[in-house]
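Below, in structure tokens: the form predicted alone, a single chain.
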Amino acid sequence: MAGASQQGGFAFDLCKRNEFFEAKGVKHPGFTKTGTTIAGIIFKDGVVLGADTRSTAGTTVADKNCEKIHYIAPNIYCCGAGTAADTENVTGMVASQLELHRYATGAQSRVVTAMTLLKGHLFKYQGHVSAALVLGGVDFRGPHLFTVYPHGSTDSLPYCTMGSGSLNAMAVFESGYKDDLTREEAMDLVARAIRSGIMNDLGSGSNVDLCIITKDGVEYLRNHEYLQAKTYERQFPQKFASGSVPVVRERIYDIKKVVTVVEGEPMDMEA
């Protein structure tokens, strides 16, 4: 229909001619999922938060040490899990949409308002952006703890997990909880329930990462607990000790005499 106002959202044209490929055997490029084991807990002056390292792609790891826990604002983080293109521009997009908020008002961001532009984004597209989130953080409220379903739905609580090791995670956290947890024991019992995950879990592996979140600061521990080293490390650049290669030929040129340096004006650089 001429003049007919564009919809916003996902077009599903294509569907027709994709069955037809896939009807004749062709297969559609990939997409990178990222398993994951992320988990979140509140403690007695902040927020921890956890993840694995491992992105796979199928059967395949695509990645044994990506980050899974994403900035927000200074005060929030976020832990993603689903498809890794997904979790990484939804949590870059509101971030720079509370960036924005922020220069307007002159005020701390906080994570309710997170929380609802993230699900407000995820319902809009009924589940079609992969991207399950944990998202912590400490306002002036003080510290907050949510989940973010892919269709949009959220949870409050003092611990929750999500992702592929989800449950492994949660058996740990179900048998360790306690109320006014310590800085120190809320770490460990977040990197416990992580390491479940991946001991556990296919989709899940590598290293532990922690975003421990106070009224504060915060402090990100990237590789807190390295699982998973590598068994060799290529020292770059490679340094050969002299007379190990052979010389076949050498020149030798005298700089001054092949270039020429010839001082010129200086330039105006007023407008």
The other form holds:
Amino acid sequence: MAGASQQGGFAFDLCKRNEFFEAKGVKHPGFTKTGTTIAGIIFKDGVVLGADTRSTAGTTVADKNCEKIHYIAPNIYCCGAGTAADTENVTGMVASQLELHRYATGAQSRVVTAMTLLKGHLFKYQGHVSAALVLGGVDFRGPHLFTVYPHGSTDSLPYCTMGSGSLNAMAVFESGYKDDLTREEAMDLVARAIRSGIMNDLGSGSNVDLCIITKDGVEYLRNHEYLQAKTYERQFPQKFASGSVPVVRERIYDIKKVVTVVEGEPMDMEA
Amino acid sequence: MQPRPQSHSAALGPGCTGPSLANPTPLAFDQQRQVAQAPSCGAEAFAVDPAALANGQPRKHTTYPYVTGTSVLGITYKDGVLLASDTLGAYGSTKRYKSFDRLRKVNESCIVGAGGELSDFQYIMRLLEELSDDDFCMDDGHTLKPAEVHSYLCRVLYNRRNKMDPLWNSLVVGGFHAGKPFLGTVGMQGTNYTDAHVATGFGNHLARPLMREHHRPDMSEDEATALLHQCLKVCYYRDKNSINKFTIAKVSAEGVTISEPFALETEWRYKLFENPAANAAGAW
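Okay, that one was the form predicted alone. Can I see the form predicted together with its partner chain too?
Everything in the complex follows now, all chains and molecules, and the chain you saw is the first one.
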């Protein structure tokens, strides 16, 4: 830890230590990953972002309904794939920085600002912060959609997907994208792309979240498609319709004849 | 009379050439093959790495492919089966052979498509040709059914995998027999299954979701062709080792037709692709 405070920048000695341990056969604890399908598309008036809701820890599903579309600013949202802790913290950090920036400037945040903050941070950590993001928003220059990779590179695209289900979702986008989509078409295309990831990728699952951002505001459709519904749900308490059980025999006892009711002192619970 | 060429050794199993009564030699007792680098399929040993010829070195078999084909797609429709692939034999990242037929006919009711090492595919076609030639010479009206071809290829690939010398291919077998379409796939480890639509390689990630969404068993040939074109287009957009030159093979009650190579219309000029850094200095 000696290098960090004096020289500035990131000290990689702990990374060397981890590599040394791995070489010796010590397995470091697994982390919750979001094996994921996230996608975004620019339509005529704005951006539609979509994500699945499954969070995995190894081969177990850790969270069946997690939120992968993170708030960055009132007009900017970011989907995150990769290590869940990294995506949540890096987007939270940039959201805080942008809020302070808005107080300082008094103006609406720009999407490129969020993109620049994210890519600067991720590049500084050389890919060790495993966050693959789809950043979308609308500012005074219009709608923007960027992908940010864990090593810090970015792409500016009209449609993009990230995560383990990205190829499945991209297949749907490549078949369905055209210039100047309407809002309904864009929502439908993103939902279909996320559903393609959910159905065809083991790391993605559960439900579809959508977030539509236009210059007039944000519509966050949490669980826009709830694909997790069970076919049969048990009612609690269980109610059986009268007549559904055949009565074989009926016997009625008058208990008062065999039981004596005695009033008594309450038990002493102190001892 | 000379013995006819045999692609199988009864002792070593399907897919391995050698004297038909060869004893499979355990590694420790190498009587016939003194050279460490002799391949188990019975071919002549050839020196590749002089250092590895030293005694005590383990036998080395196929460790990675050289000239490769990418995905093969297959779907069944109402009257038959369609297979599709591009015509590229890539040498690593180089697009070296641009007219390689990766879809081949086995007999009038069966076609095979392959991705992976193309020399191994040519060997597999030789095995299948020898079987078809045997059928022809027998002249009893029977030919290999598509399910039989599929089963045979599973055994060949699994046997070679057990010898730690795999045929580095992902195969798709399509056929039409007794009025019913057949479509199956075999991997290089011998993993195999049959389904209404299959894909190998990148096609699994890019084409399979579209097939699951749009495929119906009673599709017409035009609908099936349109779906395959859509899948081929997406595979060309997103697979690095592919070219815009495809063939489609059809098996139906009328027999086998393999189309001439064709190209698909691609769209590269969406408005937002141009000048991506317009609003974002430093982005691309």
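Bear in mind that the values here come from a model prediction, so they are computed numbers and not experimental data. Throughout, rigid core stands for the largest set of C-alpha atoms superposing within 1.5 Å between the two forms. Positions refer to the first chain, counted from 1.
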Discussion item. After a rigid core superposition, would you say the CA of Thr59 moves by 2 angstroms or more between the two forms, or not?
Written reply: no
